Structure formats: C-alpha cells, structure tokens
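Okay, so here's just one chain, in structure tokens, the form predicted alone.
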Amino acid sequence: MKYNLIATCTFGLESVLKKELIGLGYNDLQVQDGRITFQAEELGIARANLFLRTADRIYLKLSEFKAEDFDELYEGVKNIDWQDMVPVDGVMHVNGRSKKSKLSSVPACQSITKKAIIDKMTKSYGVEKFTEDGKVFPVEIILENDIAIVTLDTSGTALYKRGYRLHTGEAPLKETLAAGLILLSNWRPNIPLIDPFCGSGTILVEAAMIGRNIAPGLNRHFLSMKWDFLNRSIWKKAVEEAFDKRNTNKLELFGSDIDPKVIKYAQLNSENADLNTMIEFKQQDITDFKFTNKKAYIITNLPYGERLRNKSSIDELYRSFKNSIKYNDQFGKHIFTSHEHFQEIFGRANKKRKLYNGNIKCHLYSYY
C-alpha cells in the first residue's frame, strides 16, 4: 500500500530536502514552499522520520478536498475512515492553518474538524462518548486557496530535536537548519571543516553525523511508533538500515568560540551524541584564528546582534573575522547571518541564499 506523505522544512531548504528524498529513493515529488509531498510504502514513514536531516516533521496525508464552506469541510473530514487508524480511546488534538481561503477562522475550522471526526467514530464504534485517554493522534487541517488538506503528524516531537543537544548558548541554531547549511555548502568529509563561532557546537555535530552517515533520528522515538495501524516491524527495519549505512570516515572538524562557557556546552553536546572524538573544540578569539591547511571549509553562524550585547560591535567583529582568514584563499567560506549589509564588509559572495532562523530573516553567503 502506498501512503501520501508530507515532509515540511524551513523556508529555503526545499531544494536540500528534495535531494535527501531522492537519495532515499523517492522520486515522485511535489515541491511547495516549506513542504514536499511524496508517496512511499509503509516503511517510508519510518525511513523519512529516521533519515531526513532537514525535515521538520513527517505528516501522513489523509485527504484533500475543496472546502469553501463549513458543510464541505465537515463532509470532507467525515468521509475519512478514522476508525481504521484511531482506536476508540484515541486522543485527537486538532491544529489548523488557513491561508487565502473563505474559511479563515482557524478555531472554527478546528472545531468543525473535531466534530466530523467524532461523528464518524460514533457511527463506526457505536459509542456516544469517547474517553480520549489512549494514544495520541495529532490531526492538522490546512486550508489554502479553499482547498483543505487533512493530515496526521507521525513525528510527534519536532525532528530538529535529535536528543543530543542538552546545552545551548544564546540564539541557538536548530539542528535541521545547521544540517541544511552543511548540505548547501557541498562540503565533503575528506576536507577539514572549521566553525570559528561554534557556539554550542551544532554545526560540527551535524557535520560529524553527515560525515559518518549517521541517521539523525537514530537515538530518539517518534509518536507514530505507538500507532497500532502501522506495522511495528517498519521501525526495526529502518533502524537496521541506519546501522548498516554508517561508515568510519576519518573527519577533521574544528570549533572555536571566545566564550569558554559555550565551548563547554559544545563539548558536552558532542559527548551526548557520542561524537566527541571526532571534533576538536577550543576557546579562542577570532583574532587568534590560525589554520595551516591549504584547503578547508568554513561554515559558521555569525553573531548578528541577537547574540551580542553591544550591537555596535558587530561590524568590528566581522572585519576582524575577514582579516583573520584573508590569507586563506583556498578556503570555501559559507557564512550565515542576518546582517543586511554583510557583503559591504566582507565582499560580494559567489552565492546568496535567503533562509530563516526562526522568525529572523537571514542569508547564507557562499564564497567558493
């Protein structure tokens, strides 16, 4: 049986997520802003949750239909065979979004959706009252241009929460975005990678996982593991595949930061991920930066105001960074920042990509 799945991602990472899905063997893809719809066997639900580095969540798409009024919304939701998925004691949380649709009241749409589900299950189970004290089934109703899409969230906790990052500094970078920056840079594991503003080490930990081909979801659980309508064996098969795909590549990963506290955080996070032997961290000011290799990649999330108490020092910091690496012409530099005038300080980039760190508009500036 084929399932329709939706992988969501940070705006700007769609191309990276598409490559990831193709790499997993899924080719019939529909790409939209912030999400990609694809088809997969039941095993694909486990594989997508386990392997995708840049996806935020994996949704099971249940239905898509026109909904210009509440009657159409009610009937469309009620037509879904909820009893085939949700047990009589299932907990159904309904979230909603509406964009450019006549049904613009999200609370009303959520209420109608929940009523339609309960009415269908009342008829199917012959029960008038539901305890909703069993397993959780998060339902989402999305309305865009008067088209309704009904989904179940198979991930539960967002996929960026890998489980290793227990300590963070200010304005931490999500793991999914850090992985996206690395994949956009085209870094290869045989080339040294440096993050001179490493903070709590997220970019380098994600790079170690990429370099060793360690599945990002290998050490966590997913909500749909508990659902009875999915075969439990899919998770065992996906985990076995993940272990088989790991390699023993030799990696050269280096991180530094002026703040000794966040360097300690970075070391602890890399230990939590069992990757501490692959990454070298040290406390260092950017003016002391030295790296003798002729070739390397720099991928870094520069401090951009939110991480600095004195915002007037940003330009000075960026100039110091530029001066510290100006003699390393063979370095590929991929710099992530929200500074609108970054190129005026650092020079015109070969490529500029718009991305978002939470609600902050940023750019990835690539110098090849």
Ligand SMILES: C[S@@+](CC[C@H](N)C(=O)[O-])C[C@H]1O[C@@H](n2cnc3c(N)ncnc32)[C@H](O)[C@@H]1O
Second form
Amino acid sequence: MKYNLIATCTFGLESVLKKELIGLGYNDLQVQDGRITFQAEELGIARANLFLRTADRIYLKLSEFKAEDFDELYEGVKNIDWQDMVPVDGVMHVNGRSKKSKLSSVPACQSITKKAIIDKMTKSYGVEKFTEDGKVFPVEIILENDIAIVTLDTSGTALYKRGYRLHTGEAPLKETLAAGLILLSNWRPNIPLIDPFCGSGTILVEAAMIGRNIAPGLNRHFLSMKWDFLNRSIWKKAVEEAFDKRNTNKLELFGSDIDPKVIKYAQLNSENADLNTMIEFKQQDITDFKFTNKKAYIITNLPYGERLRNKSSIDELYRSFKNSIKYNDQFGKHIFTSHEHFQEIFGRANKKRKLYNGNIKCHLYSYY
Ligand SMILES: C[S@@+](CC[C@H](N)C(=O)[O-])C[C@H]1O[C@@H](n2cnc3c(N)ncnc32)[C@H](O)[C@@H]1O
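Would you mind generating the form predicted together with the named molecule now that we have the form predicted alone?
Now the full complex is given, and it begins with the chain already shown.
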C-alpha cells in the first residue's frame, strides 16, 4: 500500500529537499512553497524521517477535499477511517492553519475537526467518552484556497532537533537550514571547508554528517515509532540502511570564532555527534584569520549586527572578513546574512538565494 506523505521545509529550501527525495528514490513529487508531497510505501515514513537533512517534519496525508463551510469540513474529516490508526485511548491534538479560505477561523476549524474525529471514533468503537491518555496523534488541518488537507505528524519533535546540539551561542542556525546551505553550495567532501564565524559549530557538524553520509536522524526518536498501525520493522530496516550507507571519507573541516565560550560549545556539540575527530575548532578573531588554503570552501553565517552598537561596526567586520579571504579566489564562498547592503561591501555575488532564518529574511550569497 502506498502512503501520501508531505515533507515540509524552510521557505527557499524546496529545491534541495526535492533533490534529497529524488536521491532516496521518490520521483513523483508535488512541490509547493515550504512543502513537497510524495508517495511512498510504509518504509518511506521511516526513511524520510531518518534520512532527510532539510525537512522540518514528515506528515502522513490522510485526506484532501473541498471545504467551503463547516458541514463539508465535518463530513470530510469524518470520512477518514480514524479507528484504523488511532486506538481507543489515543490522544488527538488538533492544530490548524488557514490561508485564502472561507473557513478562516482556525480555532473553529480545529474544534469541528476534533468533533468529527470523536464522532467517527464513537461510531467505530461504540464508546461515548474517550480518556485520551494513550499514545499521541498530532492531527493538522490545513485550509488553503478552500481545500482542506488533513494530516498526522509522524515526526513529533521537529527534525532539526537531531539531538547532538545541547549548547548554542546567540543566533544559532537550525540544523536543517545549516544542512540546506551546505547542499545549496555544492560542497564536496574532498574539499576542505572553513567556517570562520562558526558559533556553536552547526554548519561544520552538518558538513561532517554529509561528508560521511551519516543519516541525520540516527540518534533520535520519532513519534510514529510508537504507533501500532505502522509495522515496527520499517524502523529497523531504515536504520540498517543508514548504517550501510555510512562511509569513511577523510574530511578537512575547520571552524573558528572570536568567542571562546561558543568554541567550547562547538567542541561539545561535535563530541555529542561523535564527529569531533573530524573537525578542528579554534578561537580566533576574523582580523587574525590567515587564509592560506587556496583550495578551501567557505560556508559561513555572519553576525547580523543587531547586537553590535552601530552599522559602521558591522560593516567594518564584513570588510575585515573580505580582506582576510581575498587570497581565496579559486574556490567557493557561500555567505549567509540578513545584511541588506551586503553586496555593496563584498561585491556582486554569482548567485543570491532568499531564505528565512526563523522570521529573519536572509540571503545566501554564493561566489564561485
Ligand atoms: C550568527 S553567529 C553564527 C552562528 C552559527 N552558525 C551557529 O549555528 O551556531 C555569528 C558568530 O560570529 C562570531 N563573531 C562576531 N564577531 C567576530 C569576529 N570579529 N571574528 C570572529 N567571529 C566573530 C560571533 O561570536 C557568533 O558566534
């Protein structure tokens, strides 16, 4: 049996998520802003959660139907065979979103959805009251252009929480976004990689996992592992595949940062991920940074300047950075920042991609 799955991602990462899905063997993809719908066997639920580096969550799509009023919404939700998935004591949290739809009140849509589920379960189980003290099933009702999509969140904790990052400095990148920047840069594991503003080391830890082909979800759990309607063997199979896919590539990864505290965090995080032997971290101000390796790639997330006293000091910092890497004219530089006038300081990028870091509009400026 095939399932319809939805992988969500940060706006701007759809193209890399698409490549990742194709790499996993899923080809029939429907790409929309921030999400990709695809079909997979049951095993695909485990593989998508375990292997995708840029997806935020994996949803099981249960139904899609027109819903211009509450009756249509109620009937559509009630048509789903909830009893085949949710046990009699299952906990059903209903979340919702509405965009360009007549049904614009999200709380009302959530309560109609919940009522329809309970009514269907009452009919199926012959029970009036549900204790809701068992396993959790997060339901999401999405309304877009008067079309309702009903999903179950199979991931639980968002996928950017890989489990290795216990310490962060200010403004850390989400792990999924850091992986996205690396995949967008087309870095290859045989090329040395430097992050001279490495903070808690997210870009380099993600690069080590990409370089060694380590599945990002290997050290965590996913909510749907507990669901009885899914065959437990899918998780075992996906984990075995993940172990088989790992390689022993030699990597050259270097991180530095002015702040000794975040360098300590970066070291601890890389130890947690068991990747510390592959990354060299050191405390260093960018003004002391000597760029001697002409063949290295730079992927970095510059400070945005909110915390610096004035605009001229952040511009000064960016100029120092430009000066310190001027000898690296042969390999890629990929710089992620929200600075509005970045190119005035750094020069025109070969490629500029808009991406959001949380709510902050940023760009990845690529110089090939
Ligand atoms: C946006 S944060 C990087 C966050 C990192 N990507 C992460 O995920 O943790 C920018 C970093 O630049 C560092 N920084 C600021 N001024 C610096 C300088 N003059 N030289 C080197 N690093 C500096 C800050 O300490 C901070 O950790």
